[in-house]
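Next up: a single chain in structure tokens, the form predicted on its own.
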Amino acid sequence: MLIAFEGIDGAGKTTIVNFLKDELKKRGYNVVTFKEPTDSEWGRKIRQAFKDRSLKPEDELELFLKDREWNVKRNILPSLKAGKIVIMDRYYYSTIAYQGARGIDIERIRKLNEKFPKPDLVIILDIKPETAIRRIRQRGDVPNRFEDLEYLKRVREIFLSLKNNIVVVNAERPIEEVKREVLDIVLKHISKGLHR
């Protein structure tokens, strides 16, 4: 099973992914987590571009596709074939939302990503952009180009417009509430999958 966590920065994706991995392991499931961008040469270029704002949207999209291809071949597919639950901290829905908000056609981005494994479940942790920027600053980070308020509003709109196997979770609430809801959603989804 492939589960992807999406949402704007500051929504708590990494915290929730780590919590979910631990909870599922306690229940005896074989779980792995992966993050995008990865540590591949393309992922490193993407992260550098975040800092120096050097890439055009099209070039950025190209790097994301190469990085994802590497991740799918090296990590995601082998793990799925081995019967593991794969949890993604960002996947191609982030590319649709973030690059779409930079002006690239959303349908085109979607089509380019259709060759990759489709998640069985996508959970969007939804927060207001104002909350996101506050949280980013609270953790001591300086918001990067992807964390400008107006831009994040466009990104959030795209995330909330996405359909198919997508559950939106209100991540404005205390983290413990969010954890409980996410765990409940995922366990129900797993048991539904087992009884097909």
Contents of the next structure:
Amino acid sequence: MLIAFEGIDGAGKTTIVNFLKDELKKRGYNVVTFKEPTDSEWGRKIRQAFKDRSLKPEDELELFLKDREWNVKRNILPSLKAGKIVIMDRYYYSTIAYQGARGIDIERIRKLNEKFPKPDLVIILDIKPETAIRRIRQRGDVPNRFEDLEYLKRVREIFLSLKNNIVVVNAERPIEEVKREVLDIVLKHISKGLHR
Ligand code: TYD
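Alright, leaving the form predicted on its own aside, put up the form predicted in complex with thymidine-5'-diphosphate.
Below: every chain and molecule of the assembly, starting with the one above.
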């Protein structure tokens, strides 16, 4: 089973992914988590480019796709084949939303990602861009280009327009409530799968 967490920055993806991993492990499931961008050669180039804001949309798209190809081959597929539950902290819906918001055709991005394993469940942790920027500042970070208000508004709109296996969770609420809702959604999804 492949579960992807998506949403704009500051929504609490990393906290939720770690929480979910622990809860599923407690229940005896074999779970791994991966994060994109990764720390591969491609992921490192992406992070470097965040700093100097240097990448054109097409080049950025290409790097994210290469990074994902590496991650799928090296991490995601082998774990799925071993029967593990794979939880992703960002996956190709981020490419659709973030690179789509830079003007690249969304259908084209979707097609370029069709060769990768499709998640059984996608959870979008949804917050307002204003909340995102406040949270990023609160944790002492300076928002990067991906974290500009107008840009994040477009990214969020694309996330919320996505369909198929997608659940939107309101992440403006206290984290404990968000955790409870996410765990409930995932456990229900797992039991549904077992009875299929
Ligand atoms: P993020 O999860 O914020 O990583 P970190 O907090 O460790 O720096 O991801 C970095 C940024 O990458 C994020 O703002 C969204 C962007 N991104 C894309 O633009 N396209 C993609 O395909 C992915 C996976 C991420």
